[in-house]
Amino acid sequence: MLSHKAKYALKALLYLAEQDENHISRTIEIADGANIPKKFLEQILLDLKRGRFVSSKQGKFGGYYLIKSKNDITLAEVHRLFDGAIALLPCASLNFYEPCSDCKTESECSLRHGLMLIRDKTLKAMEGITIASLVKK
């Protein structure tokens, strides 16, 4: 399941994708229109400006916009930025790999290659769904 954290940071992803491409939106605009509290908001968008999503300006006309586009940022790349791998477990991941520690041997480990399996068809799932497509136009 996604974080709190990951859906808010989906649904700020998704109102900005629905502005004006010129447009800024100051943060109780976002948390208004995207109904986010506004507490967690804040943090929110600072990590998705780490995560090279959004850009900020100050000042009195202030606010986020996106500087990657609506049409490359991915399910899988919120979700990795804020809740981690996608595999269900380590020794199944493929940015996040731990080798289990009660596995005798990994070739061997029928759970981990099951659950393999479910990471790549939630991998391309999640990677063939962006903000673009979820954007209500």
Given for the second form:
Protein chains: 2
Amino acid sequence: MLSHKAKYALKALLYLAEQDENHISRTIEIADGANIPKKFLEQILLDLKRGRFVSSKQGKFGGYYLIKSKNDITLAEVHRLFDGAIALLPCASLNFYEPCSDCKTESECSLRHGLMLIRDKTLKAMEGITIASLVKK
Amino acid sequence: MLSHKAKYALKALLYLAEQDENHISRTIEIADGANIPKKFLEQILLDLKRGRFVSSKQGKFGGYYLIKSKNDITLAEVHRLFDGAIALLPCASLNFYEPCSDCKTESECSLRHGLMLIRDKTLKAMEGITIASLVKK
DNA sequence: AATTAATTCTATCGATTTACTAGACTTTAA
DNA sequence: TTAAAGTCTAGTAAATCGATAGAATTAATT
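Could you present the same protein in the form predicted together with a further copy of the same chain, rather than the form predicted alone shown above?
So here's everything in the complex, that chain up top.
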């Protein structure tokens, strides 16, 4: 399941993607538009900035805007930024790999292979969902 | 990601599936064999019993054994028993559906449709992984 | 230079969940 | 009767989640 943070991030990105080119959106505007607690959204936008999905302008008349094409922002990327690995166990993860501590033979645990199959299919599906694909509704 | 509980459950089921027909496995035997904390495993086995994956014999020489065919126990089912919904949001879930509280138009949230596509693909993949398929390694 | 309006940063908080552990109780075979 | 197993109910320490608070910084306008 997605965390609220990841869900809100997607909704915020969606909101930004729906705005006119060159429009800068204030946090409060996004919060109201997408129904997200404002203070919580502040943190999320900072995370999105660190992840180079958005950029910001400070000071009066400042706010946030997309710097990544809405066709290039996938559900997989947002998931990884906020909720981490897409695989079901760390030992089956591409980007967050860690060996299982409880597997006797450290090279291969009994679940790893099967979970990597799942990961490949889920990942492919998640890479197919972009902000652009969600906007067109 | 899977919880430890779900991971241990899978490993316990795998252990049971590898035993001879009619063999009854004691908790301590499974715990040692699959490297799972014994007291934690006790709870998990009770959950698996309530979920009708295994049954038990009490008293001396008691223990646990599979009552569901290893071909019929899928990753999807174990996930649902221990970690709940497979979908990324409750509003996109088949078995754990709940409407989102933060969506303005209650009928359709902007993410729901896309997340249902993911759910269908992930679910299909997870239904393809059975205990039997994991044993054959 | 002062004011205003915005982002940014750091800290904290309560509630819940997770991953266990402890111990008493019940059941069954020998 | 006793030993050896599962069953049940609590409890607990640590981490995570979903926020909230408030001060600091930045930038445009007056």
